[in-house]
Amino acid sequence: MKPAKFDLEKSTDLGEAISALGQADGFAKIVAGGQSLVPMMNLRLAQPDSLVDIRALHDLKRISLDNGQLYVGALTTHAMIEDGLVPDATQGMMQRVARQIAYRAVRNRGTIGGSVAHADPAADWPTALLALGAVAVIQGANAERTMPLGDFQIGAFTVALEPDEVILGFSIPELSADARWGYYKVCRKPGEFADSIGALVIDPARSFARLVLGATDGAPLLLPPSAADKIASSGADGFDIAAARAVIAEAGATFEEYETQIHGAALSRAVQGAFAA
């Protein structure tokens, strides 16, 4: 199939891109890597009137590590993270996540900002960044603002971006040397969309513990803090599939039996992975 007719505008600076989005009255889409949007357009699941190409915007390519905060620009590709071109502030977690995304050809072009903005429930970065406590940095026509990832993704393919706003990047707290993390996703075969994603991040230096379930039918699910705190204090012993299913039930989430079992497996393996020798 081919996409419906659309106009293409290549922006050379951030203000120009924001202006183009504002003039489109909500009928424009940003394109950078295009690894998620373009296939949907080819299937006519997405039919924007215009595309705003932001690949040339240097404001979205900044990467830095200062005062315990890693900043990753929205145009950073998965491959750049995989290849260590981003400072390792997460004790290897972000590199591991990037390495497992689709195939290398996709990772070469796909961007972290595009993944989060697209908000596919099966995508890796929405779950991983939520587990890490990341904050999205957003630029609109009038001002810059920040928003925690837990507030940013509203549901499947739905985020809290205004029509004339662009994600600049993400601020991610640096993990201490004593931090632990686990990340596990269930796929039918390598490179496929995930059926479930489990993520755990524990950082005693900040009294931080998060357990997240991804690849549900909506936004990643931040599980009860009490569950993550218990794991942080007592370890992975006893946290099996049954325990994971109990945590999911405590969160009020309901799935079909097969899905519940898969989600329980992903969570339990993420927790076990965090405490593996």
Given for the second form:
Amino acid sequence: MKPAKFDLEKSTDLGEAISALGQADGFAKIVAGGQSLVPMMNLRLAQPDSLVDIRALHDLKRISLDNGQLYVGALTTHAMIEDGLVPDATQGMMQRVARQIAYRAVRNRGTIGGSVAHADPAADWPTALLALGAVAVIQGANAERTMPLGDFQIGAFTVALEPDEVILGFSIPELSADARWGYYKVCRKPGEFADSIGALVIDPARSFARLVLGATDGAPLLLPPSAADKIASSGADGFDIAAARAVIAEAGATFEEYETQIHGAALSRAVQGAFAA
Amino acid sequence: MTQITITINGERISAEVEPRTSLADFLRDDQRLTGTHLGCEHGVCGACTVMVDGVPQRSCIAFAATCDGSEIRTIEDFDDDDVMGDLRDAFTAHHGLQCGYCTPGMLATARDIVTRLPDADEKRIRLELSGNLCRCTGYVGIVNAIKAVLAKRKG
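Okay, that is the form predicted alone; can I get the form predicted together with its partner chain now?
Everything in the complex follows now, all chains and molecules, and the chain you saw is the first one.
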């Protein structure tokens, strides 16, 4: 065995999980698929005093598509999205994102809620869901609340989740018929942690345009709306690496030179991809 | 300690486990099922891949305690499996292994490719195999073995 000692609480309903989190001594973490947390525990980068296992909570497995809103329960696995078991409300974007996450054996166990809660900058869902304009649905001891991912994602490995709160799922606006998306991930090897992620979602019918840069050293970066609006109105022509680097500079983000170049390439390729065929 | 009830290779087992015991350690050390191999122990190398509730998962980054109620199949349970029989023959014929350390995980992933993606081409096979590391073969033999089984099963 590799991890430091911890206590495990297996919860069978949501109330039990929340009270276990509230009563835990020391540092408690929720575990669902554990595909990001357990590797960190095996490397002892994470040493929680206790884990609350929420895999059995049916409240977190709901999936629906109503009135232009896709709802994906937090316990939905990447493989379920990859295999089309979640209704396609994003014109294939979520399916494409899911199939590039780690490896199939990891996607079979890892969950979308865990990915966002863990908030590894190199993970896919924090960037993809921010680009799609998703809202986190969160249950606390007394009330349910919602929070747009732009506010929820604070920094690397940090989200605005109170110690006794659980992510129930995500509400994601359905893309209109004439919407476009692009997603490009720079990885040295398929399934490895990303060096950069570029994501673009344009939905003219809803006047929605977002360009997001992921796999930085912090939370995914929502780039200035003017850049996404310009792409929405005049297309991808001219949005090369230099143009993407200019947008990164305009956002006030600074990286090492080689990182800026990789980020510029990821953004440019995401934008070009959104307008390809 | 945590009480679990788990089905391993068709046999229902009740056991007490320390929460931090990985499924892989439980299979190897408690159940003496040493066909499951441990390489990196953080989810990268794929040597520990086993079937959990019918699909391949990493046994090194799942705790035995969080697999309570699950049905596990390790490499030892595939002696009479048709697809695995074809894969074993093909791995032998195409030099799909040398030291054999990665082989249990390779076979688990290979079986998933053959059953889930019957139309996979070489590019897709290589993509799907990217989560299983082999330091002996250079992968050519493994990829050829999987291609041969896919072709055979198509008839």
